[in-house]
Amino acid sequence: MSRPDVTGTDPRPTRLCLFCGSNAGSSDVYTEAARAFGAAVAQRGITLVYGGGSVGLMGEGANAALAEGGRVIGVITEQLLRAEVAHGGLTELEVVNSMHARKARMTELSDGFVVLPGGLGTLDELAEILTWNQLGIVTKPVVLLDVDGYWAALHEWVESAVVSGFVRPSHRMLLQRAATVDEAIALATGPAPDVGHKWIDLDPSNTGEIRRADG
């Protein structure tokens, strides 16, 4: 498969990455949200990118997109493939050698990110893509689909980190929040929040030189 065009001239359809649990969670509302998101993405002609699993909310979202005739790209590690949790019916399944490579490849493939409820792995994925946006490594929207208030405590922590001086006030905008699937997709397919980068930025002359950000 050809690599995405990072110059902005790639004619391919929009791709949204889904981060969510490999477990289903304790409430049917989580499963319903994953299914609704997968179906809505496919109905809009958007390609779904995710971790390639057949289990939990991951599998539910992928299956819903496929049932609507959508295109689904999975990225999974060799270890998880051997554990037989890979989805066997995807449009494409890429196998990489580490979790680090998995996150990097999903980021490369995707234009925006929607995060449903999940555990430590989901939090790890979310933290990395937020950090990359904060540092200016990527500029891509990140949206929490706050199903049944699942992410409320995380938002409280972000506000606490801002007050305590560990997160810039403008960087709270990097973590967008949606109450519905439609709102999440609208935010994730829109422009990323325009915030300053923490340490580095590309020189405005587009020479590729690195300069230290002011402040």
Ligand code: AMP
Second form
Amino acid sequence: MSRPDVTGTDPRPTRLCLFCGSNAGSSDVYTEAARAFGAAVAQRGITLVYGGGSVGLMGEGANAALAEGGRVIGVITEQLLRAEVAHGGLTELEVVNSMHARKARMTELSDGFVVLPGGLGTLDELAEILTWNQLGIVTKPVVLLDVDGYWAALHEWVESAVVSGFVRPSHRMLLQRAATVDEAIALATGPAPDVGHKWIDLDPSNTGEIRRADG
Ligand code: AMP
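After the form predicted alone, can we look at the form predicted in complex with adenosine monophosphate (AMP)?
Following is the full complex, with the preceding chain placed first.
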């Protein structure tokens, strides 16, 4: 896979996807981190891709990027247009039919992913991009920005899942960890970790009947 170019000479600028809460959270540190991330991305000439809402940390990150003159692409569903109050001032807003299509489109558009604090939706988005990397469907860096230790419990869970034999030890590396915005952007614009794919040792002699559900 070709690596994103952060020098500005690439005809298509690097794009980073932000996953984060549609709520602002209970502390100003979350809002400050989302603003700092949005501003830093724009200052580097990186395009921000996100869920297209104007609420919570999502809106904070997008507004900060726009305020710095950055490009922001939102991807939202018809159903969420009103619930997450689609941002009216984005460079581009794509409207898709389903949550699945939304995640697939954000993944397609982006070179790397940074995850700020968020709730179940953020976790869902994170889990999908991690499992797609695990399966080799994509090979793109995923970085958790650990604002105020927010992701520590998730890292602990991954460790316990490795010990219990449900996550390969090498797949721990899929969850890259950053303490600062600068570190998060550096990791997310760098190479994806080379972890080997989950079914790399799939038995090719397994030729059981396959019935396709997608036509
Ligand atoms: P949350 O972290 O719950 O505030 O949600 C953050 C983002 O994830 C919002 O844009 C939500 O629309 C989105 N989201 C919520 N639930 C899901 C889901 N099941 N699948 C994909 N995205 C979701």
